[in-house]
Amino acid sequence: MTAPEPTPVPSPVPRGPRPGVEERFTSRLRSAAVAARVGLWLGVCFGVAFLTGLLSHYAQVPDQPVAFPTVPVWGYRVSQGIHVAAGSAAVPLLLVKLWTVYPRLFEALPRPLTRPSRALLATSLERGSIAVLVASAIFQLASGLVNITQWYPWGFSFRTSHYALAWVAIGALVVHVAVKLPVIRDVLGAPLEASAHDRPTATGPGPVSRRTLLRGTWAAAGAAVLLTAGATVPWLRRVSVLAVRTGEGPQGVPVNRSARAAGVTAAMGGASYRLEVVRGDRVVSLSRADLAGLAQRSRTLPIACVEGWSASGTWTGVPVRALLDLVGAPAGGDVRVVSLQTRRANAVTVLPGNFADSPDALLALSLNGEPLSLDHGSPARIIAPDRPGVLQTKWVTRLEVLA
């Protein structure tokens, strides 16, 4: 009896594009040449937003190894304006980038799948980095835009999550660029119409040329910046129709958190109001009239918020350093600032020593020649140079020297 012949094992058949899916994407506009050029500027926007975001995050950290600077007084204003502008420009860039690379999502993985290969590893890294990058990028841009409007439909901290996902997005971006670097170099060094790296099915001419698509993309990114930059740049406010804050508000300066939202009433700043300046067992208690009787100083300073808006005003009040001298506080000590507010975060903040000693740091009593309105922090508020608006504490009732 002869042994049965073994059943032949069919050799692997290379997998091509999925029929009926990728074949629909025939436009030559969906090309590596377009994707790389859009991706270059998208990477620039993400990099700028990442660096300015790190700066903003550091400015709000209570314990800073290196003190955040007090000069230039407009530094934080400019950095946050750039941060929001870069994020705004990234929105149309990301949409066009995703449109150009969308067909790649339907490409089959290289064979064989049963053993490791360089092609499989590279493709897996590329697909994985794209998935993480797209998800984190969409989250960053969407949550950032929602934050600008001060609408928080979630239960987690925006600042913490935005900071954490920024690292994820940048990490995925670095991996993605590293994997695609050979292709990026080739297409950026070749003419825009070169087709060496086009997909086999990308043979259709498309409704416009690649150059027209790119020009339209740059125009859309520029328009996104122009329509929002008025929140920071005063002379753009007439055209920045999408800017949530335009520099207008009570006494010429916008209000982010009203007294009502913070749980502060006019009675709390009335005749019974006292500011306590504390160092150890030494306490000086001052009424609003006492504060007005001290030597006053006026400074024109911007107030700039993490949402990207900013506005300048002329603030008048008592230098913080002069108040600390009343209790013999040494130079360089941090100061705990306590607010009358009863709701929401930042009722207690820390004013670093270099800010407390700055001649421009005031316990302000008036704004643009008028006593502070209740929404602007009456009877007294902190205004310091180059400091995030969220830390410019309003309705101040206590200054406590920590060292």
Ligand SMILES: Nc1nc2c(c(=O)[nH]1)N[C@H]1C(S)=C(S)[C@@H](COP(=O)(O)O)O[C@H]1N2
Second form
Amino acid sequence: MTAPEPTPVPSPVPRGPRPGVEERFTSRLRSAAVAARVGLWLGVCFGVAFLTGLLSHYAQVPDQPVAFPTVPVWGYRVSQGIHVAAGSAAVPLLLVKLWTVYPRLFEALPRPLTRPSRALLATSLERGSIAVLVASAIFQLASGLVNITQWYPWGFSFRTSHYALAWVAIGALVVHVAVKLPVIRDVLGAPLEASAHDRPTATGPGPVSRRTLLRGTWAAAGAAVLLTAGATVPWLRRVSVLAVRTGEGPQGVPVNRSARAAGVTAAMGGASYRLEVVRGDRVVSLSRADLAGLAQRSRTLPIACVEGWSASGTWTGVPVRALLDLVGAPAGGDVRVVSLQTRRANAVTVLPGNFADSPDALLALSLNGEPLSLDHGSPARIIAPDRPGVLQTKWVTRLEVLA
Ligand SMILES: Nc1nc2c(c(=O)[nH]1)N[C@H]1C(S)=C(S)[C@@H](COP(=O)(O)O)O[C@H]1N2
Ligand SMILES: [Mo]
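Right, the form predicted alone is done, so what does the form predicted together with the ligand look like?
Let us now look at the entire complex, which starts with that chain.
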């Protein structure tokens, strides 16, 4: 006779360690090998965007210790195009990267949590720095994307916040790479299938191979560039369905802020319009006919908007230097440019001395063979080489030589 089996008493609390949320992510695609490879290119994109971003920021700094160059005339156009392309490519890379690593978010902290320990401190610092990195990276890409669509849904300055967070993101990225360097070197030196650095539960097959996931990621990054780069690369215009400005606009050039949005009317540029060139108490006042009567010069120069679109046009007008000569302005002085604009920002800008003296810097009166349209800055606008579009002031009514 066998003794009856003792009925197991159901225990009210589960025994042993509860399976963590993290352990439910079993796909071997979420591996160090994939994370490091995607991370490498993500790092390259962030590095390129950081450097070109610094350049763009510097181009807009009012008192530059070292003057921003006026050559090559397409320099800012190319660097800002690269900036936007790098940011666009980073979007799919960041999404895949976050997908591969986010189960780590749920990894248990070293216990006990109540007593300070080295391990707890190290883990908290590492996760804290990752939180800063992820948050600032998402902010940079999201604010950049919103900016290239020329949508400003927030109340704070895009330029100030994008610039400040760029330092935070790049700083956190450097810390992250330094912390992970041993793992990065290991996995990049090993085959894609290697699993030495993977979470123990990440052994499931996953729907595709690691190779396929990576190929798809590179394709998505390339597509993101093609979909946006047409805003600045003419022969990509037709494929870039996500580009906001693609060469459409009066006189073959897109319009950024219209005259209407700036509070400028055609009447303001009418018979009463004067361009005043001012140096101390010397003032020369020119009508439209006076301006048209001065020696004209034509240059083919791009408008390269900080928002990532650019377009080239042939501008004709009076060299700024010739206007400054009318009041005997010495070489090298900065010039304050004042527009007729009554509403919103960018009504007043400063043209640094080296730009004012460049023979390529014009007070343009016409574009592509026609008098400037009102939206492009009629009666007269600044067009200077190698400058961010935001400083190519439209509807100019006053040039003041600064001491
Ligand atoms: N007075 C004035 N000039 C301005 C602006 C403005 O808002 N006001 N916008 C600038 C910006 S941001 C750009 S990109 C260029 C665009 O010139 P476009 O509209 O003729 O293409 O004009 C610049 N000149
Ligand atoms: Mo712009």
